Amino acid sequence: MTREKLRIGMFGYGCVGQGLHDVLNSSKGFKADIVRICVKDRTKKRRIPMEYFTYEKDDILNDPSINLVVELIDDADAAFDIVSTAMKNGKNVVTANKVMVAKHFKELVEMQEKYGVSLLYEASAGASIPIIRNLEEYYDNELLYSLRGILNGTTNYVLTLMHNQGIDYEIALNEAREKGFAESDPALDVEGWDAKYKLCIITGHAYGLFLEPEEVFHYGINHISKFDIQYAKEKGLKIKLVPYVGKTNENTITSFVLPRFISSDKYLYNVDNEYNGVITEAAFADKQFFSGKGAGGHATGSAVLSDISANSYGYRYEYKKYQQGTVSNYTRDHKIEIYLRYRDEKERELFEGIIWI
């Protein structure tokens, strides 16, 4: 198979951008040239010569010699503008931007078709875990019953520190930020948005439904206290933030993101720190478990590199489950039991016996 020689124009040089640079520099087999990097901040000191950098997006978007755009910026609206212009200009794109993909999913799928270009985004969900490619290629004909897991490294890191070391929520979150796991606005992590965006992207490939993120119920870990962790520990459980998508009947799926108690006999129990885990249950393959680093520059950079490499031999997502139309409905009408913590006897009386839906 012949590989196309790639000339890459990159947007953003933050944690993931620098991670990608390192990963690309140490890659023995595959080589690609990052010829231009567009950044916003003119004052920041950079690790590589300034001649690589530009502050004008058109220097990349209108350069006909650049055949691949790698988008790694933080701002989802600006990212959508860059990605859609690049695609209109006939350039293939690799992105790690889950907010952008989840919010414009259907439109981005249609644009690939319309402009005959490819958009790859393995790094957007589960970072180093190649879950999207697996859903596309391995599970393309499988009857997938459900998929669940841990898709946010920051919350898992925070919960792990609280559980193992009794560290306070705020201190643990600061540590996750320092290590480059958290979003610039960590509310996206701790409130469950980030996991939800990733779940929506995965759902597109697992079931062929492009959900509006607003449709999906989510609840984060920002209300979890030391008391809850202690309660879990006493019962031999851990608390994890778990996104779930699964079938409720032949044509219908449901999905949600919730903190859940996990017992020690479950795969997710040992998925700690910034690691992510994904469990699929399918008719023929049965149960499978994937695990890997879910956040951080190098882990995410490795997924971006894998997309860049796939791009060089013309790989594109075919959205097979969408083409097959396996699932047609989405429902939120699904019962879940939740644990309620009460602070005093009055609250206990109020809540006792209530099962929340």
Ligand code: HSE
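Numbering follows the first chain given and starts at 1. Rigid core: the largest C-alpha set superposing within 1.5 Å between the two forms. Predicted model, so just to flag it, every value in this text is computed and none were measured. What changes on going to the form predicted alone:
- For N141, a C-alpha deviation below 2 angstroms is recorded between these two forms after rigid-core alignment.
- Once you line up the core between these two forms, the Cα of N249 stays within less than 2 Å of where it was.
- Relative to the superposed core, D74 undergoes a C-alpha shift smaller than 2 Å between these two forms.
The form predicted alone is what I need now, so please give it after the form predicted together with ligand HSE.
What comes next is one chain alone, with no partners or other molecules.
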């Protein structure tokens, strides 16, 4: 298959944007031209010549010579405006914005069909782990029982520090900030939102249901203390933040994000620091495990580059499970919410938010 010559317009030049630039320049087998980069801050010094930058989004969106838009900004609302406008203008898009994709999932899928374009977002769900492409291609006709894992590098890094060093949550979080694995406002990560958005995206490809994030129950790690961690260590366990989606019967699935006890015989036990891991269980392929870096500009940039390369061959997600319609219902597991919210105070202090796996 012949590759299309790509002329890329990119939005954002932060950690992931610079990481993409590095991996693209280091690639031996694939070349593409980033012809324009749109950024907000006019005063910030950049590491490449300023002639590449613009501060006006229309310089990219209305440029007919640019045939691929790469969106790598933090603002989900601004990202949706950029992505939707690009698709309406007939441009293919690659994005890493999990909040934007999760909140507008079905609308974005419908826009791809309407405007005959491709939207790829592998980096939005598992950073360096190619879980979406595997669900689309390898599991397209597989009977998938469940999917679970670790999908947030920040929380995993914090929990690893607490486990290894016996330190308080706040001390571990501050160290994660210093290492660049946590934002100044880490709520999106530590409260479980980030993992939930990623789980919603994965669910669309695993089961063909486009869930509203508000439908999915989540509970983060921000109430876990070093005493919880110590209890786990005494039992030979670790605590991990685990998103889960799986079948409850032939046509119904459930999903949630919770801190869980992990025993040493489980795959996720040794997934530490900023690494992510995903476990799939299926009728024919049985159990499979994927692991890779879940944070950092180069790790995420590598996934973005993979999408850019796939786009040059005309690749599009086909949403095969959605087309098959094999799962039609979603149920929220209210028993989990009751367990977390209505136990007695003495038990809550020791075990708040921790569920066995």
